[in-house]
Structures are given as C-alpha cells and as structure tokens.
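Presented below, as structure tokens, is a lone chain in the form predicted on its own.
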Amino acid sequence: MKTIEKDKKYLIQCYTTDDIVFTRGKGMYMYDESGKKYLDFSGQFSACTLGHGNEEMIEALKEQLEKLVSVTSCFATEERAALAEKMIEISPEGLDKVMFGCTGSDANEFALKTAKYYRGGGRVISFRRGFHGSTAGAAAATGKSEMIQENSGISELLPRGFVHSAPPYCYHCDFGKEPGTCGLQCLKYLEQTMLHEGGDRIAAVISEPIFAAGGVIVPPKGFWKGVRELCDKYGALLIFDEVVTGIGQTGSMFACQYEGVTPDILVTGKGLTSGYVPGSAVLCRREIGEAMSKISLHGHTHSCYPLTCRSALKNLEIIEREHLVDNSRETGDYLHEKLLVLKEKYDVIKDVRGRGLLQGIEIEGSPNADKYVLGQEFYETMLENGLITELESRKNLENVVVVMHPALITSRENVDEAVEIIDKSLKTCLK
C-alpha cells in the first residue's frame, strides 16, 4: 500500500492533506518520495527557524539523547536551568520569570491561567481574526472562528468568560475608516468592549502583536502602546501570543519590541526549538511568576523535557553567532519589496503587509473569478511549481492571505527564486 493510501485509511485527517509524501528536507528546501524539490516558504509553520537537516542542531540533539532525556519537571536539569537564564537574557526587560511546555497552545493555556488566577478571575479580551491555539481557554481566546466555535455540538467545551474585540485590520477596517484618519477606532472599541463586557474586573488582553493565522495583520503604529495603557488604566494583564512571531520571525527577537511595549506575560514556541523538538515558553513578570510557583494548576509530562530545552539552547546559539534576526529583518525588507512589485503588476493582489520574515499577500476576485476559488487555485499552483506556502482562507473572515514565514536562513536568491514562483503560478491562475 502506498504511503498516501495508508495515511489516508489510517490516520484521522483533520487537517487538510496535500496529496504528498516529504521523505527529507535540507536547509531550504524539501524533497517528496518522487525527488521533486519545494522551497519552504511556510517554515512548516514558521517552525523552522533554522530550516530543516542543520547538522549542528542534530549533533547536539544525538548528544543529548546519549547523556539524558526522560525527565519530568518536578525535577531540574542544567539544560532546564540554562535555558531559564538564557530566555530571560533575551526577552523584554522586566520579564523574569519563566515556564517551559510542549506546544504554543498549551503555553497560551499556562498564560490565560495564570492571568485568571493572578488577577482573582475576571474575563480575558482577544480579538477576531486571532488564533491562539486549539485547546480548551487558548480556542475560546481564538477569534478566528475556527470549527471548535463553529459547531454547536463541540462549542460546549469552550469555558465561558472570553470577549472578542474589533482587529485592528486596517485593509479590512470594521468600522469603514481609513488608515490615517481612523483615530484608531479600533482602540476605542475596545475600550468599549473593556467597559461594557468586562464588567467589574478584566483578567487580560491577549493578542498576537501582528496576526498571522489571521491573515498576517499588522497594526497601524500606536494602537499596541495604546491597548498597554488601556490595560494599566483598567487593571489587566496583557498577554502577547508571541509563538509565531517570536525568535526572530520578525525581525526582532520578539515582535513587541518594535513599539517598545512590554506585556507581562509573553508566550513563545514554534521557532524556539527551531521544530527539532516539540517546545514552547511563557515568560512573565516576576510577581507573576513568584505568585504561580508551587500551584499544581498546570502541567505536562514532557514540560521541561533536557531534549526540548538543548534543542532551543543550540537554536538561540546559532541565530545570534550568524545573526540571523538581523537577516530576518533585511531578507525580510527585500522580500516585501519584491511583493510591492507583484501587487503593480497584478490587480488581484490588493495588500502585501508584514514584517521580516512574516509576509501575507491579500487577494482578491476579479469579474471572471472568485477570490475564494482563486487563492485556493494560487495556493496548489505554487506547490505544483515547488513552493511551499500557507494559505489562509475563510468566507468568514472575508479574506484571502497567502502566508510565507519562511526560515531565519532564507536569502536573498531564495527570495528571487519564490517570488518567480509566485509570479509564474498567478499569471498560470489568471489565464
């Protein structure tokens, strides 16, 4: 039996399968049973900061496997202890603390609970179009309707308390207004939704600083230094949802830092561990953290795990010895460029919004094709043409964003050879 054949008669599929077999992947690039060759311009989901086969990764992981692995978190390790002052090195100041776990949503989960508790309950404020994860609190935070919200059968799961305020999506503002003359309005809404839907106590505001499952959305400037003080005036926390974003995706090492805006928790995973092992962290201000110590409120069997914890040491020593958040933010630069050149040439692409190395490209319809159609069409057109790309599209959000967050070592020829790509599968669509 083929390998398609038995994932398909297997395995649960609940994520959409493109019907191909990867069977090995070296820097940028991956390779299917055929030996075909596809750019990686997703990062399997921005995971790979370090793109796939680096040999110093995998050295370091062979000697970690040798010297320990199983070890839960009731226990320390110098890996574990190594990676917490390293963590609080990099990050923001004024985070201290920190907590390591499996996946961003359980990091997510971690943050929305310590909020609960630290502020005594209250409820947590999220925006539509922003994902967080997909386990219990991190899908209710989500508001980008995915089918946990949707279907009334399983939506029963989600706990109460969660409010979702107006995105400050710009090409797609709520509120009809116009970049630079908006007022933020945004802003002013979710005051509103803090008043109104808060009651007498809000636990936080979590949000990712730029939307990336959403559709890549960036924030006009101000609105983040804006919602820091709507929280400190009103008593919340605020959460930033930092596991795309993070370790360097953006051009920073965090995205947060573009504005100078410090929330007092953050959560990161995905490119931590550079995907090599599953990792994630939830970093937090030092009262925070002192508050959470010694609760049994949450955690799993491979938290803290020496494996998880080698592999994100080796990745942060590796992106700051080839300086790879600064070639995140110059690639990136030059990347976005290059899309600014598509959108002159192509009256179907609308938008093309990012920062470093996370860039969307906002589609739309013409008389003669629906955008839906169309972006689905683009999307298998670049993969037939050996690129790999993420393709966020729901009727519900009324958007169609082609997502690239490709790995920290993408280069400029890498840039040239996808954006060739992308200009021969849309002309190839629009025929």
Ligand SMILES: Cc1ncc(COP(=O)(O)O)c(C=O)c1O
The other form holds:
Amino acid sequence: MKTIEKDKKYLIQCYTTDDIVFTRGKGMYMYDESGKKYLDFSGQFSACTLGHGNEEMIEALKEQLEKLVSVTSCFATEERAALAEKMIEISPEGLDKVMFGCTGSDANEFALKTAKYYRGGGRVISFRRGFHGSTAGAAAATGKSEMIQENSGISELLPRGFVHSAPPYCYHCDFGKEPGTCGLQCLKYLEQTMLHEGGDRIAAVISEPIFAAGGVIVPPKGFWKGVRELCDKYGALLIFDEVVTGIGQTGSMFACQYEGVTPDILVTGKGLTSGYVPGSAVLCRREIGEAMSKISLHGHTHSCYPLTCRSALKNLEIIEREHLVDNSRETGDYLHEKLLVLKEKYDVIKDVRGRGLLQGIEIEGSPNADKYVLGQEFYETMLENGLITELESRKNLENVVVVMHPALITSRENVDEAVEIIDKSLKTCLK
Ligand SMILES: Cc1ncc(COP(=O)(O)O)c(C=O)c1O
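Next up, the form predicted together with the ligand, please; the one we just looked at was the form predicted on its own.
Entire complex below, previous chain first.
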C-alpha cells in the first residue's frame, strides 16, 4: 500500500490538507516521495528555526541520546539548569523564573493556571482572531472559533470564564476607523470589557504580540503600552503568547522587546528547539514563579527531558553565533518590501503586514473570483510550484491571508525565489 493510502486508512486526519508525503529536508528545502523540491516558507508552523537537517544540531542530539534522555521533572539535570539560566538571560528584564513544557498549548495552560492561582481566580480576557492552542484552556482563549468551539459536543470541554475582546486589526477595524485617527478604539473597548468582566478581579489578559494564525495582525503603535497600563490599573497579569513570534521570528528575540512592553508571563515554544524535539517554556516574574513553586498541580512526564533542553540550548547557541535574529529582521524587511511591490502589481493583494520573518498577504476577491476560492487556489498553486506557505481563510472571520514564517536562516536568494513563485502563481490564478 502506498504511504498516502496507508496514512489515510489508519491515521485520524484532523489537520491533513494535502496529499504530499515528505521524505527528507535540508536547509530551506523539503523533498517529497517523487524527489520534488519545495521551498519551506511555512517553517512547519514556524517551528523550524534553523531549517531542516542542521548537522550541528543532529550531532548534539546524537551525543545527548547516548548520554541521557529520560529524566522526569522530579530531578534536576545539567541541561535543564543550563537552559533555565539561558532563558532568563535572553528574556526581557524582570522575567526571572522559567518552567518548561512540551508544546505551545500546554505551556499556555501553565500560564493560565499560573495567572488564576496567583490572582485567586478571575476571568481571562483574550482577543477574537487570537490563537493559543488546542488543549482546553488554550482553546477557550483562542478567538478564532476553532472546531472545538463550534462543535456543541466538544465545546463542553472548554472551561468557562474566557472573554474575547475586539482585536487590534486595523485592516478589518471592528469600529470602522482608520489607523492614525482611530483613537485606539480597540483599547477603549478592552477597558470596557475588563470593567464589565470583573474590573480588578480579572486574572489575566492573554495575547500574541502579533497575531500569527489570525492573519499576521500587527497591532497599531501604542496598543501594547496601553494594554500594559490597563493590566497595571486593574491588577490583571499580562500574558504574551510568543509561541510563534518568539525566538527571533519577528526580528527581535521576543516580539515584546521590540514593543518595549514586558509581560508578567511570557510563553514560547515551536522555534525554541528549532522543532527537532518538541519543547516549550513559560517565563514569569520572580514572585509569580515562586508562588507556583509551592504547588504541585502542573507537570508533564517529558517536559524537562535533557534531550529537549539540549536541543533548545544548541538552537540558541547557533542563533546567537550566526546572528540569526538580525538576519530575521533584515531579510524580513527585504521580504516585506518585495511583497509590497507585488501589492502594487495585483489589485487582489490588499495588505501586506508583518515584522521580521513573519509576514502575511491579505487577499480580497475580484469581480471574477470569490476571495475564499481565490485564496485556496493561490495556496495550492504555490504548493504546486514548489512553495510551502500557510493559508488562513475562514468565512466566519471574513479574511483570507497567506501567512509566511520561514526559518531564521532564510536568505535574500530564498526570498527572491519565493516571491517569484508567489508572483507566477497569482498570475496563473487570475487568468
Ligand atoms: C500563537 C500560538 N500559541 C500556541 C500554539 C499552540 O502550540 P502547539 O501546537 O505547539 O501546541 C500555536 C500553534 O500554532 C500558536 O500559533
């Protein structure tokens, strides 16, 4: 039986969208069964920071596999202590304690648990169009009405007490305002929501600094400073979910450093280990971490495994040595400029947004093409032409955005190749 047939026969196809079987990867490229080459501008959900098949990483992991792999969180290891120290070193000042996890979702669960425990309960405010994961608390905070929220049976699993505020999405402003003259209505609405939902009894506000899966939504200048002030005013903890934006993806180690806003809790995952081994981390202020040290309500068997810690340490070592965060910023700017040129060329490209190597293209329809059909065709044609991106397109959210978050090793030549494929694919779709 062919791999794809076997896969379809036995595997629950929750996420599968394409009939491609990948067999290997090297650097920025992935190869399918037939040997066809694809330029990976998805970074596999933004996890593959160093690109595929990084030999230095593989050597470090081999060495660690031989040394020690399985150690539960009951015990300390050299790797765990070293990674904890490193995480505090690279994170914004004021975040002095860290906890490790396996995925972005479970790290967000810990962040939410921490906020509830530290604040003695209270509502959690998040934003429509934000994404935080597929476990219960993370899914409840998600504002994209994912399957779990839409299905009345499964949605019983979602905890209560999660409230969604208006997103800072200038292109689709919920208040019909224009950037620059809007008076930050979304911030005013957030304060009303906070007051309405408990005022100084709110546990936390959780958000991605740039909403990735929601369609690369970059909040307007001053928004996060305003949110920080509101959290301070009402005593709510500010949680930044940097599972996508962190570890250099947006051109600074963490997106909040660019904003100059420090959260009380910062969550990271995906690119932390460059995706070679699953891993995530939650950083927080010292007193919050010390409060959590007193409880035994959280832990995963694999969460502090030396192999995970070693992959994160090696990843961070390479990122720093090769100045990959700078590369993300510079090459990301180059990508942004080239996408803006395409925006001038095609009427259906209405907005180009992003920071560093997290960029998105917002598509509208044309008289001959429904935007959802066009978005799907565009995505599939790019794939056919050898470019992997992500398509965020849901009718209930009314947006169609091609999302790109390639590895931090992306070069200008890779950008030129990607943009050529984007151009060629869109031309084909509009014929
Ligand atoms: C912003 C954000 N947070 C959390 C998650 C969940 O991470 P994971 O899939 O590792 O559970 C994701 C996944 O896409 C994400 O985009």
